[in-house]
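Listed next as structure tokens is one chain, alone, in the form predicted alone.
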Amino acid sequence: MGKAFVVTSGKGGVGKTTVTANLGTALSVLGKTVVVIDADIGLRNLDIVMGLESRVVYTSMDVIQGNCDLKKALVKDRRSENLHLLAASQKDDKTSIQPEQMRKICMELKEEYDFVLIDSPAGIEQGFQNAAAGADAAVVVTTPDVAAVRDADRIIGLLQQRDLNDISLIINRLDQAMVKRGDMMDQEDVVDILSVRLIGVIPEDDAVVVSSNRGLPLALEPNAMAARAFKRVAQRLLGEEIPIPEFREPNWFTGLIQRLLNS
């Protein structure tokens, strides 16, 4: 029996689509078998992250009104065998699907896959409610920034209020410069703040856009420095203790925050 995840933050544009698509290529690279799911019906980007676009026939709604069986509805990775996905719809809404349809898909897909990776809407309605619906764990994306991480401790709060207490971070985006120029939170802050393991820091790197502007993920061009930091963020996930880097350098950033977080 697999393992499902779903992928989130609360806030919109923290890179929740990128580190779907980086964090399930690079373990399917890893011999993991994986089944990426993007829950954000009516404005889906998973397929494009992922160069799958042109081959998307079928979605979850599909599968939900019986239109074909889920397994028909997968599209396969042709660079990585052991990678699918499974689209949302572009013409209905989040409405349109139920909490209990997602978790019904998520239970068919772990009997036969070892990760189950569900790409979060943003906001914390009916689409966070449905993507977290059928996940066992939750894996939190931030970036290092007061709104992010604001929103960040809020959608953890929602989790645990569900009972999903299996939650981990990723904080994405981190400029070192800027940590060591005191400009932007370390990774020790925002972790002293949200509370919840660290899995992962991805880097700010250029190749981040380009790959998804290419359709390609970054996991695929292991010479990047963000495709280096997504698989040891697999290798975590698979119970490998690879010890996180650290870049920490005092900023006032941390005290705003917490007030912030207080008020």
Given for the second form:
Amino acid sequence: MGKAFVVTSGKGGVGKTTVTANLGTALSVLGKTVVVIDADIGLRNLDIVMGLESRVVYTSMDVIQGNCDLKKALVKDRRSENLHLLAASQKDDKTSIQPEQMRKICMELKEEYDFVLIDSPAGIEQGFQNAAAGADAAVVVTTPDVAAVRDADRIIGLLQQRDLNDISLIINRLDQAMVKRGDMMDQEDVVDILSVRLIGVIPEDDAVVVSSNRGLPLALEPNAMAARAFKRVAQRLLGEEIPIPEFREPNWFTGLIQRLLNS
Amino acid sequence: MKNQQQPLVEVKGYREGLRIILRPEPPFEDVQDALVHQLDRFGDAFAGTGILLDVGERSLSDDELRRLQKLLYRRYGLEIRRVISDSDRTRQFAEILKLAAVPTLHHRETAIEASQVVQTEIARVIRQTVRAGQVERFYEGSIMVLGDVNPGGEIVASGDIIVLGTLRGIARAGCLGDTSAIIVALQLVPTQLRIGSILGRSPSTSKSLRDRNAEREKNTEIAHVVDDQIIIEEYRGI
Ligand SMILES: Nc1ncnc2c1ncn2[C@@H]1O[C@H](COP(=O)(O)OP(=O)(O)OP(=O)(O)O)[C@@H](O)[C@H]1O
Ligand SMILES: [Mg+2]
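So that was the form predicted alone. Now I'd like the form predicted in complex with its partner chain, please.
All chains and molecules follow, beginning with the one already shown.
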């Protein structure tokens, strides 16, 4: 029996879709079977970020309406055998799905897959309620700024109210240089407030935007900083003990070794 | 004559709400004026609070009840949760307005447990962090939080507020007017404090992140009222 995670944030644009695509990819690379579900009905984009748009034939709405069975609606990833996508309908909206229906889909998928990752829409209304309905655990994504952290806190409160207490935190788009200058919250500031388990810090990295536009989640590219960070998140989800702080200042020696290894 | 010693209107704390008691004999207009006079002292400090409207033997017309409901909601943000009345008609009107209504006798049974304990001797203990968007109220004593109060979270108590964690959100102690109430937190970096009707704002809003980091190591602090001002200082026992 697999485990379903809702990837959520409260505030929009902090990286839920990016995390879902890359974490799904990283987990599949580590040999796990994964389904990613786009629960952002009406505003789908998980298929685009994963480069699967042209292969989507059926959506979760078709499954719910009985137009096709669940197996048939899953789209296989281009590069990974173990990774599948359940796309969202673009012509419907968040109110056209019921929490009970999402729960049923998740239950069915968990029978066959190790991980089900649900990309939630922004906000705390029905779209979020639907996305969370079938989840056993939550991955809360935030960026290190006051507004995003406030909304993440709100979401954590709502998750706990529905007895979803298995909550992990990912801090996305951390900019070391800004933290150093004292212009950005560091991970300690964020964890101090949210007080949930931190499972990863993803750096601000242009490669993320480039890879999203190309439809190739960068989790497969070993050289991007963010890719390595996603891999470590996946390993932590699988129970490996990998210490956070994520980044250490490369001194000249580790810098040299890094360059030698990369060359 | 006896009635004149008693106020026309009494406002008391009741669990997480207020209990408003209207004397039965005086004319409605007088009672309404007295209510406005009482509540104006609090401003909008109670917005969102539930009300137990205790009219006892008074019989309210549906128009009077409607007016009270509107007044409480529009002017103070107070919502009537329950009407206590001995008049069948008043209870019927209440139910038409979708308000729960019970007779005094029936109500006493449920009220006893709350009034058995002396006000200052009870506290509500909240065993979790109070997060953004959450409000915890207790109008019959103190609140103790075993966790943090985060920015956007709020604690309102008629007694003291004790936070065994970091208080970053809003805290209102002595909310029924008791300025001897105190606020204690392991780390006191609130957005806003209020004791009685006295307001204190966080001086740290303009501080840089670096300064706030320095505050992480601070000692337990207490906020209390001295000469009509909220003073924050290191806590060394009362
Ligand atoms: N670590 C990062 N470094 C740089 N850019 C990033 C990073 N993470 C996300 N982005 C960019 O930020 C934008 C928003 O990301 P994304 O779409 O994943 O957010 P979202 O939370 O899913 O948004 P929405 O709430 O609209 O669904 C995208 O353009 C993405 O490429
Ligand atoms: Mg998204």
